[in-house]
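Only one chain is given next, in structure tokens, and it is the form predicted alone.
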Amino acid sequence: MSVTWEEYLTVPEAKARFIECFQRCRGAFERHRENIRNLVETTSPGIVACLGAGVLNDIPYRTLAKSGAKVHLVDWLAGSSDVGISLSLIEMDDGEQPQCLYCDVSHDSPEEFCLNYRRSNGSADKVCDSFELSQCDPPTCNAFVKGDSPSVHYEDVTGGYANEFGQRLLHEMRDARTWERAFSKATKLAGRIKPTGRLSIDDASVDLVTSSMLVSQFAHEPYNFFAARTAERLGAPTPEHEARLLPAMEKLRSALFTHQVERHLDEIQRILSPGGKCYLSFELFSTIPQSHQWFMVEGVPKALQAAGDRFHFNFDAIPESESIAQFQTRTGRSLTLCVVMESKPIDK
């Protein structure tokens, strides 16, 4: 049997991957929490939304609980934000003593952060008596149970729009004998989307939007998984093949991240509140391993016109040598664009 979209977005020992993925990457994304953590030391934001916040690599999440704000932590792989929470609540101080961001007794309502929190007299200032430390890297509290805050969303960043082409698309492949079939009934599907569904966040609500590494997150899925269902299917085309699939398969890659993209910055549009801010970056440029050549992202200028056509540019938000970042990925390296936006009045 084919595995589902659903199956497809379930990560197999997933706490674990989570984990390894926080310790891999945490390190190449301060820069970016560094220019959220300015945003929210300028603006003082009462909510705040970080869209494809995964295991929170590049939030700085502490500083999000310690500000008082509401916080929405949205990504579609269940359970990645639930996992970066509980690695970013312990720090070690100087005399290697555990303490806890909820636990911290400055904190105003730690109940409602962790339903485990329990408080006596006698209680150290910054872990209470159900703390119990793990023996991880990073530190966790064994006894941590999350509580209704901050708000976590498994939701689609594009208003829908992947997860109804990741549902519909084996019903729509299911007569396609070849993989120029394929691509053809694939490529019309990406076009007749008409997605209705949205986040479970408020109209006009949020007074900061995060979105990291924008480019990347739509430049592979659902792709791919269109790719590894059909060559199920069919088998993998050889490379002859492939090479005369290459305009199909460029087709279908545009329409796909174009939608996207265009169906998430919608979304953040209607989450943003009159005078709010959105933090975005887009990767310009990225190596392949064990390269030292560089080569501009497939699709960034049409995000970048996709994001101009709905928002302002404010290029003054944030320091200017944090406008670019190089990052050291998994893949190789990536040189990002890193923008504060403004909505622009939507004509009625």
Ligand SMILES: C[S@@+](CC[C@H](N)C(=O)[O-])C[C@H]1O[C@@H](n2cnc3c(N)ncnc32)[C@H](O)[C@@H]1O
Second form
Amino acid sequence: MSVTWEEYLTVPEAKARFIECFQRCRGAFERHRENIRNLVETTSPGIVACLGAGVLNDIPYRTLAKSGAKVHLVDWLAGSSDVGISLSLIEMDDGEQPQCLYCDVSHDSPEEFCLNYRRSNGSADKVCDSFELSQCDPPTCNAFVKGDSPSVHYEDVTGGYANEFGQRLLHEMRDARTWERAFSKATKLAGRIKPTGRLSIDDASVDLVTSSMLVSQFAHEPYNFFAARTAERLGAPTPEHEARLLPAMEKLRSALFTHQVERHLDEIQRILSPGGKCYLSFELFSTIPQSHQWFMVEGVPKALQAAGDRFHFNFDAIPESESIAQFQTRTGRSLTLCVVMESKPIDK
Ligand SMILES: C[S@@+](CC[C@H](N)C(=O)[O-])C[C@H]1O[C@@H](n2cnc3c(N)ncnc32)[C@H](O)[C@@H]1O
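Alongside the form predicted alone that was just displayed, please also present the structure of the form predicted together with this ligand.
Full complex below, order starting with the chain above.
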């Protein structure tokens, strides 16, 4: 039995993997946290939606929670943002005493954020009576049970496009006996999908949307799901065969990337309030592994074109020096564009 799309998106030993991802990647995303922090401070949004929030490595969650904004966190990996929240709550003060973001006495309604909150009798306490320290890195509270806020949505940020492709793929490919046929069927499917799904966030309601390091992911999924399922059924192609398949491969990857970017930007356009802002960041260039040579990341011109069709770019909203971020990846270096976008009036 082949792995279904839903099974594919279910991370094994999820909690441990998400914690490991937080510990490993947090440093690389500091620039995005700083940029979003600046935007929250300068624009005081009432409602914020972080798309592709994952474990919140690039989301300044403490700033968002303290700002009083209503926060939506969206990712399709179930459990990821819940783990990110629990890892963002506890900080040690200068005297190495724990302080909890939600238990802070200045917080209006801690019960809305933690169901286990029990007011402390010591007025200077920075943790509540339920607090139980877990000495992991970063420290967490064992007693934390998430309340109604923030709103966490385990949903597809491409308005259901990627999910529908993944769900229909196995059926579509059931008769494909060659790689050529599999590519052809998958590419036709990619062009046929007209998703009607949408995030469970109201139209024109969000003052600040973040789409941080998300668009770059559309080059990988659900293409990798297709490649893995096809290799399972037909065996991996030889290097010579793979070279011949290259044009078909490019065609499918490009179709999936373009449709996902467009549907994602449509969703941002739908939920953004009049006068709202969107922080968008994605990789422009990367180095070839073990080399100093840079190449342009797949899909960059298309992503910029699709963004420019729907939004105005605002290069004054974050400091000029922060608009391009360079960071170290596992295999080399990467250059990222960080830009703020604002709605254009929609043509009637
Ligand atoms: C490179 S990560 C960005 C860092 C992430 N905010 C973090 O801190 O873990 C991209 C995130 O987007 C999510 N993602 C990718 N495609 C998605 C989709 N179609 N719908 C929802 N989430 C998606 C991934 O699960 C991942 O968590």
